[in-house]
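As a starting point, one isolated chain is supplied in structure tokens, in the form predicted in complex with this ligand.
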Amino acid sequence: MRFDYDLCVVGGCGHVGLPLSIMFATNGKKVCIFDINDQSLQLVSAGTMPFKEQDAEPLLQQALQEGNLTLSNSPESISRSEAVVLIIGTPVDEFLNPRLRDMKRAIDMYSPYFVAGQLLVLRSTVFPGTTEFVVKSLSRAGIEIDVAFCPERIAEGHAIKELRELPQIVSSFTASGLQRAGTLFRSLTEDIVELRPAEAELAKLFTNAWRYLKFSVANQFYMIANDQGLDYYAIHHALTYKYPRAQDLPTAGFAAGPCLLKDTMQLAAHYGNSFYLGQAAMLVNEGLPGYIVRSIQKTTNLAALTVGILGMAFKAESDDTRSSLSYKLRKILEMECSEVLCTDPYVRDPGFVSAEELVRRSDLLIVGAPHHSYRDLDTAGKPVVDIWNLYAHGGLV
């Protein structure tokens, strides 16, 4: 059968789907993005990135001009594509349990559009067992397609660079699925690592849980040092300086965003809620905003003060606020202070003020996301709480 597109990326306007679509198109594939978000579809078809992603926009525009990238809001584009790459969100619910229904609903909804002989690639980070579940659902529905699970491992904001550099993990229950997924991803890199689907699912969750654990260790070390009036960053420098075995000790800061916590919680749920290290990491990382406020209150009465939060995105140089701990910090502060002000150069929110106004009106500043531009901000001698060490004092006041 002759297809119009090499691949259809379902969820192709998202943080993972869009850079991946752009890179496949840049490398010569005919890509159709299918998404249900009309606003994003409009922006992307006009050559505008709907979110910050380094170096992506010129490549997006080039791919559109060369005719390698098409946009669609109709699931019929699935039927017109040789491979279908599914990258919808896979969040945990308000009780931190994996929400399996999103993936199930997407498969049920789009099954009628699958065509015998296609390759379906699951690219979302999934709860272990999802690939097998999808294979069985399709088989029950009499749909004969190859299914592969090939997890995305980019760091948001750096996807274009990393899709050129990172090896790709591919897995499938069938030899032809494995071979076809390998061939597809070889258009990005020659570095392909094959696993069984259950191993690939764990490999992705281990990747994010490992990172989350490392951040929690740094954050707990920070608290231990800070509670004794000691400088974590002086200690961090001393122990990492020309000492190879400690190079991967992170600095302190909010470990947040759309992936690390939820994937650690997915792993915990998968392991019968007995992933003690992961759950302890959550207590430390999610407890950091509260720890900061309690530490300030040891020396400062917040009740009459206006506090300004610098940076609401979940990390530096990002406009993504999903699961950002700056919002948790704001919520805690709102209970304790006279007023809380927020600013972020990349996040549009009519309730935010400019960094300059925030400095002028606040009695105390707290760095929420260490955007580079804050390094040059005139903080007018106001006290700055800076667990990130952006201003190289690393202390809580």
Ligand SMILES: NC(=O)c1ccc[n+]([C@@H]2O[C@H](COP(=O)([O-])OP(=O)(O)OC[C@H]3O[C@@H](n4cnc5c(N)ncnc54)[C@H](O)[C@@H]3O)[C@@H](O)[C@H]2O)c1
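Having displayed the form predicted in complex with this ligand, please output the structure of the form predicted on its own.
If you are looking for partners or other molecules, they are not here, because only the chain is given.
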């Protein structure tokens, strides 16, 4: 059968799908983005990135001009594509348990559009066993296609660079699925690592859980040092300076975003809620906003103060607020302070104020996301709570 497109990326206007689509198109593939978000489709079709992604917009415009990138809001584009990349992950619910119905709903919804002989690639993080579930679901429906799980391991905001440079894990239950997935991703990188699907699913969860654990260690170390009136960053420098065995010790700060906590809790659920290290890491990282407020209250009466939060994205130089702990910090402060002000150079929110107005109106400043622009911000001598060490004092007072 002759297909119109080399691949269709389902959910292709999001943080995972769009950079991937751009890179495949830039490397000569005929790519169709299928997405149900009409606003994002309009932006992308006009050559505008709907979110911040380094070096992506010129490549997006190039792919559109060359005719390698097409956009659609119709699932019929799935049937016209040799390979289908499904950007549907496994979120966690309010009880931190994996919510599997999203994947089931997606397979039920789109399976009528699959065509015999296609390759289906699951790209987002999935709960262990999901790849096998998808294979069995399609088989029961009489759909014979190759299914692969090829996890995304990109640092958000750096996809264009890392899709070229990082090894790509590929997995499938069939030799043909493994070969086809490897061939597809070799258009981006020659460095391919083959695993069984269950191994690949755990590899993705292990990756994010390991990062989350490391951040929790740094945050716990920060709390220990701070509670004794000591400078964590002086200690950190001493540990890491020309000492290779401590180079991977992070600095302190909010460990947030759409993946790290979620994937650590998925791993815990998969292991019978016996992943004690991951659960302890969650308590440390999610408890950091409360720790900051409690530490301030030891020396400062917040009740009559206006507090300003510098940065509401989940990390520096990002416009993504998903699971940002700056919002958790704001909720806690709203119970304790006279007023809480927020600002962020990348996040659009009509309730935010400019950084300059925030400094002028606030009695106390807290760095929520250490955007580079804040380094040159005139804080007018106001006290700054800076666990990130953005201003080279890393203190809570």
